[in-house]
Amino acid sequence: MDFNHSDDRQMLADTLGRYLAQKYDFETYKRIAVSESGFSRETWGALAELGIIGALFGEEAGGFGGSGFDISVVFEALGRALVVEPFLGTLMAGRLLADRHDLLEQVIAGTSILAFAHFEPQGRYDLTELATTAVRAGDGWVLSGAKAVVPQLEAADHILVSACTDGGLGKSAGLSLFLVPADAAGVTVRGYPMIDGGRGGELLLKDVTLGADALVGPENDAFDGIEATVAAGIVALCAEAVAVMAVLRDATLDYLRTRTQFGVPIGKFQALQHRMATVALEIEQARSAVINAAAALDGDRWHRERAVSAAKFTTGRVGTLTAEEAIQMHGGIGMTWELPLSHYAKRLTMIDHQLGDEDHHLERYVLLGTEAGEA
């Protein structure tokens, strides 16, 4: 396999690195991540002119790009630059709406945002606990239920919205997806700001009334897109963190290299040296699951799903001794405010927890197996 980028899509990593360096640097990061929006339109604006956001998807929605190597591309720079702009949730609800053309069209140029709420507070990371319903009511539907933890919620525009459509909650075969307008009446959300920047919020519908073209897909039909959908957005963090994790041995490096005791760098120090050549192999090797992953993710469910539950347990996994080692090395100071090295590894520590923690994707990676060898 060849792992060298095409000329296309090393042009648009090379893009958005510019840009991101010269416009996103720590004290934008900063200023951004605990404004009241969590997010600058401006900066969203921007990037769509760049053309990032049709990167995200293939042409037949609209865009350019939408392989899993195009996802890793922009999020690897975004993770460099702790961006913080609503990009996954825009990636995880435009690939379930790829035939609403119009839609599309305005989100690809940066005008509108989207967002997907699957997840609930009683469901852990279990894509088929459910307790949203939808019930028909004439030519509509009527929504109630709850979302938990939705990123930039708050910004969404529209927010695509899973709901048990068959009279069974929890059943992979009884999901819909619909699009709720933002503004439409029955629709709560409370925001707040999340530990890694940026803002999420809780989505309460009650009693919300739409009409039949909220329905997106096949009635009953929208596990199968839901999962693939995940599998995308967990690419998407994966690529993220393991740009985290490069800036993070970037940095600690770098302190080795300057920090004096007993008259020489510590960098000096064997044990030490042992200890950041350990990091250096294991980011290698989550960086060659993420690269699997990413080759994986159009092909047939079975290798994508374990595909991307290996790259979410290693990235995990690395995710945490490199926050960890990173700060240790650093001694008190790598928890400063004013140090990037906290925000990074504040980053690592939210990632493991979106779209399914360590644990849960190991566990999943081995039901996946013993499933095959069943069959």
The other form holds:
Amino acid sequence: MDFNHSDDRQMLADTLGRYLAQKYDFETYKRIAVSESGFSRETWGALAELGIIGALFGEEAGGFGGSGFDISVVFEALGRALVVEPFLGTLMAGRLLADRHDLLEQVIAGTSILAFAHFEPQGRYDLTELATTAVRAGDGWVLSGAKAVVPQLEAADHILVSACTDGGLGKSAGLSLFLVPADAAGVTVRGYPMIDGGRGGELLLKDVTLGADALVGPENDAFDGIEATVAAGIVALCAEAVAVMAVLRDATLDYLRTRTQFGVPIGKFQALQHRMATVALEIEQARSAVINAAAALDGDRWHRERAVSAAKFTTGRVGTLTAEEAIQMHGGIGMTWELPLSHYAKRLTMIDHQLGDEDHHLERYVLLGTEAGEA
Amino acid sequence: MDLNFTSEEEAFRAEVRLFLAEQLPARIADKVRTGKRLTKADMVEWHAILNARGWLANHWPVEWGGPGWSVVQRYIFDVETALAHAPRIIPFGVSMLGPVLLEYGSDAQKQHWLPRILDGSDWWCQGYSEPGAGSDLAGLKCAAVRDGDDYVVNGQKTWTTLGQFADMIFCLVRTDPKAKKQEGISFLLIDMKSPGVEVRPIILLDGEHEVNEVFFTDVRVPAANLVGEENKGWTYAKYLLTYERTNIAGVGGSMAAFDWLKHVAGAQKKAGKPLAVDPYFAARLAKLEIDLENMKTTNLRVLASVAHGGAPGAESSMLKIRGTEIRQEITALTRRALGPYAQPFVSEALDEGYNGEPIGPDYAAPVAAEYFNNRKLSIFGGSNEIQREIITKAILRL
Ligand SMILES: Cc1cc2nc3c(=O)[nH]c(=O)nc-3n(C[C@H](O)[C@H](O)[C@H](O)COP(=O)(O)OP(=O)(O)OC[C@H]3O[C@@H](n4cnc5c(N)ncnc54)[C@H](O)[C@@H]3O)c2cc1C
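Same protein, different condition: the form predicted on its own was shown, now please give the form predicted in complex with the partner chain.
First the chain shown before, then all remaining chains and molecules of the complex.
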């Protein structure tokens, strides 16, 4: 048993952490997060140069990482600095594009950005509730439909879109993936700011005509890949969440030690001490959940999905607790825009609204538990 | 034991409903219902409508313009106005300063200030908290020194809600720096237009300008604006804090917010069915509804004891804690109900007249911001930790 990262991975984490500490401080975050583009292409390029994007993909895809722990190490560092750049979409789409070497090369170099457009307006967090269709037209395909709340959609040069190809809507069978250039005719992107910084967008596809080569992976059989890439996305979000929790914990601890009322630091009040202790221990539980999920990411489906849902459930529950307690124990100052704390609290809260919330993953965990093949 | 309202009380409820149907502007109710921003003009308009009916300061004595209602009538009014999506009454003049002046003000002060609260001549804000004095309010430092017929005020207040709109601020100031903390404090009324008063905005986590810092530099305040006796301000401040507020549990507001939550949960879909019938979400809704129903009765029990002459001391701490927790949970669940659509936040969508296409369902726009903003409920008005201290000491005697 060894809970330390390998030297290579630790070095990557250190490099990224150092870079962000120097170049992505809170003021930079605030500027980028509310800017018109909602991210910085310059920062993206610099992070690509450091090898951060390459770390998200395996060697077969031209990267040098791609395991659960590579992902978690990167996203922890990103979370600590509240990085809003389009890592999640690039991770999830890129993992499904392993055989598109030319494109992935550009992605890893930072010159091309990806989005993963799967979930739909009426589908909530459901992986199969899709109404977007792709029908054959001559050699190629015609896509129509809508995709919901895609993070950093406007930033993407290529959008990986899921669609029903055998007429059976709302099922895991009959799904296929298509690579859609962001500037293709019939593609409309409606961008907007997100409450936790950065931007998102609604994707509208109206008779988008694509060539035969737009199809990615097996026709009618994309579901397993989608589920697996969402699992990687969840590991990323959970790792980010745990990093944000740690920042909130440390900031709150610091405040409890320095803020005085009634002539003593407020950390002397037992009412706050015990609550802080609960937050601290729950964060450790969440960290363990992320380790479980990262370790399971490269294993068999059943174990992977259980661990991933367990982690998302745990970080959702502990995330709300941590965000709410951090604000409460700060009093009024915890509610201000000026303090980094409130931005971390918002980010943490919103992670629960991505790729399935606490309830969604608890239900999923229950269902997986009753599934055949448990042994 | 009889949990029913009397027929007179039910008749009163009908009267309030009729009034709201006829007088509450649909434009304003619509903004409240859909979580849009209220302007100062909206709030002033609603105050004026209530005042014209004699219902604005509904807990004031009749001779000063109150309607002479019982606590139960006031409760019914609070609930009905909230359910009709009326704006809340801005408390600073009507519910905070008013009672202090009625109890401790001079006749001249009452005659001058009380009618001006009613007719909207003065918008008041509350100058209690300071950067170093939040929960430990008696630690305040903002100083007032007597100089001839004036006090000269130097120092800072903070978290001043809607101070950017205010004409006047009632302040706790230190008039005797040598006395024990609680004994050197006075209650002073300060004109916000006085030279030396500077208001700076504090932007909250939802991006809104709701609170302010207020700085005082050699501000001259007529000594006639001292309420009660010098150095007795702590007594008046405490009176204000423990002053019986039927609405401290915010039951009406929570009932309206819960109805809205049910509407949202009915409209949101999960696996093709309303989210409201999803077992996981339904369990959360049910727990919340049970808490709210319990709260209604706890609140009425306290009201009944007040109506029969009991003193609602520390009980109001219970109402404040549970009332705010329930309200926070309602907004948390509304946020949860939205799923991915809790994330987009178009601030302009909260302005009247915005006609951009909504992102996701049309009720989504204000929800997450409201959730974050409502974290304040357990912080201000005596934090829930301080309220628990009061319960431990005053009720449980630990
Ligand atoms: C949106 C908003 C509007 C406000 N409007 C006004 C206004 O109009 N006028 C005005 O005067 N003030 C206003 N306030 C200020 C409010 O009353 C204070 O924020 C509140 O009293 C808490 O003080 P603080 O923020 O300094 O927190 P602190 O007192 O520093 O408290 C920090 C934390 O320590 C806890 N704590 C403190 N002492 C104890 C203890 N003895 N035991 C256990 N826990 C303890 C608190 O509960 C809190 O969790 C407003 C605040 C907010 C957030």
